[in-house]
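As a starting point, one isolated chain is supplied in structure tokens, in the form predicted on its own.
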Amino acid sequence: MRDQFNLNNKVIVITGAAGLLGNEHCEAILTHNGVPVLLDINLNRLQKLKTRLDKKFSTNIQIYPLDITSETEVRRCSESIKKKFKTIDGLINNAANNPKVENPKENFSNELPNFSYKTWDKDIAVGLSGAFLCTKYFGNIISQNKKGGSIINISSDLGLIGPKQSLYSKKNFKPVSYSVVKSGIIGLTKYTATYWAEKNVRCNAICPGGIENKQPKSFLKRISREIPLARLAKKDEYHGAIVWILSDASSYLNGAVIPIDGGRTAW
């Protein structure tokens, strides 16, 4: 049993891996002996990681900064990918733009009325359009292998409810893509879950709730009420469901959409 959660040099490909959900991506894939390849627009970002991931884990980490929203970009790094590693094994889709709008003191302008196009352009290329890019490049590579792989969609709670406004400041809505793409990510999840499955791609989403991160005590107190656990998760507490997924103990788990929310969708 131990073995089956064991990613014995499979090579994972994270997009948005710079973030704080993608840090903690990077760290489950190495402590089970998975070989994650780091891709994110910020390179600095990508540098410190890469630098602090070495230093933690004894290895060298391959780092791509990468616009996911450009077809020819993302082509061409599949292509590096490939030819350093001879193959992909498994993609985690978790790129997306999320604003901090659970902090007053940030200044947005996201209700519906006034919410700009540029912005829903920009965060609809970037969550959905670069999943869907990711996924047919570095997906159709993964389709080659003879056992397949294991591709993770990151969709949110979100994804499944709509956002409850009043947790948030009177003027800091949190904006109609950030569910219209996590959403979508759930539409993408269930289409490739059926397209590659002859060839053992397997397709899953899961739906994570908030994480706490230095937010107001003010609203970790409202957000609480509305979990069934009363808290948000803690940074590592998803590190369990990524390795699973893309681990062989899932190995008949393909399509599906999984709550990891503390309970706030139970509701």
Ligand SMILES: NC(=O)c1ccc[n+]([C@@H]2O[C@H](COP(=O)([O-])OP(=O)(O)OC[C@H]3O[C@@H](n4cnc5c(N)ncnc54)[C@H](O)[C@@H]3O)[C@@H](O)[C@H]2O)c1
Second form
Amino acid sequence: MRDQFNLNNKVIVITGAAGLLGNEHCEAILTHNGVPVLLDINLNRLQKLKTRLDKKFSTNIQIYPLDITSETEVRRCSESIKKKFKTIDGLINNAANNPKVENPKENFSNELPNFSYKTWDKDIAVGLSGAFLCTKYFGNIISQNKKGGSIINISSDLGLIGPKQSLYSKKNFKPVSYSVVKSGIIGLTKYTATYWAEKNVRCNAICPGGIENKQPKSFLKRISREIPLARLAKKDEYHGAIVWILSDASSYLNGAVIPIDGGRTAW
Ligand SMILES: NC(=O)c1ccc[n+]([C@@H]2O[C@H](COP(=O)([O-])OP(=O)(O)OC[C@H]3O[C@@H](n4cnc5c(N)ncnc54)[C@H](O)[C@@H]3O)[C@@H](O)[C@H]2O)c1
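Next, report the structure of the form predicted together with this ligand; the form predicted on its own has already been given.
Full complex below, order starting with the chain above.
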């Protein structure tokens, strides 16, 4: 059974790898003998992450600076990775704009009547169109494997329920684009899960709840009342799901949408 969770040198492409959750996906994959390939628009943060992980895991991780909203860049990047690794076994569509509206020092002005079309377009471009482009190019490479592979789309508890705006700082609203991106990615998941099923490319979504990350205490207190487990997630609490869904241990899991949110969406 333990062997089924071994990623056995599977090559897994991660978008938004340099962010909070991206770091954790990389650690989870490395701990289970997989080969994470790190993509992010922020080269500086990618390099810092590479230095940290190379030291911790005695490895030589490959990083690719990439704007996933550019089709040309995504295509070229997929060709370079294919050339370097010969195969791609998995993809985590993780990158998305995720404004920290719980921070009272920020002022996002995301009220619906004033929400700018420009911000809407940018958010959709990263979180949805970027995931589509990565699915198109990396997914196509995965579909050419004899054994197929696994795609994980990172949705959110807010892909399943609307945001409770009173939880956030008075000045800030969770933007409408976040809900649309996170529920849209569930549609992309079901489409992909059925499209490449005969090639054994499985595609599933996880819907993580919020992660504790130095938010104001008042916010943590308010949000804990919304969650049966009465707390946000610790940043490493998604490792198990990531490894399970990428590994052969989940070989019959396809098209699933899995909330991992301390029970928030069960209430
Ligand atoms: N943090 C949470 O509490 C939480 C909860 C539920 C779901 N999520 C989801 O998890 C995912 C990661 O969230 P996070 O908190 O780690 O966010 P983050 O902001 O820390 O990381 C996002 C990363 O995406 C990168 N990125 C942005 N635009 C890009 C582009 N055009 N091309 C390539 N990379 C780009 C950023 O540089 C950043 O490193 C998101 O999809 C988010 O919606 C997060």
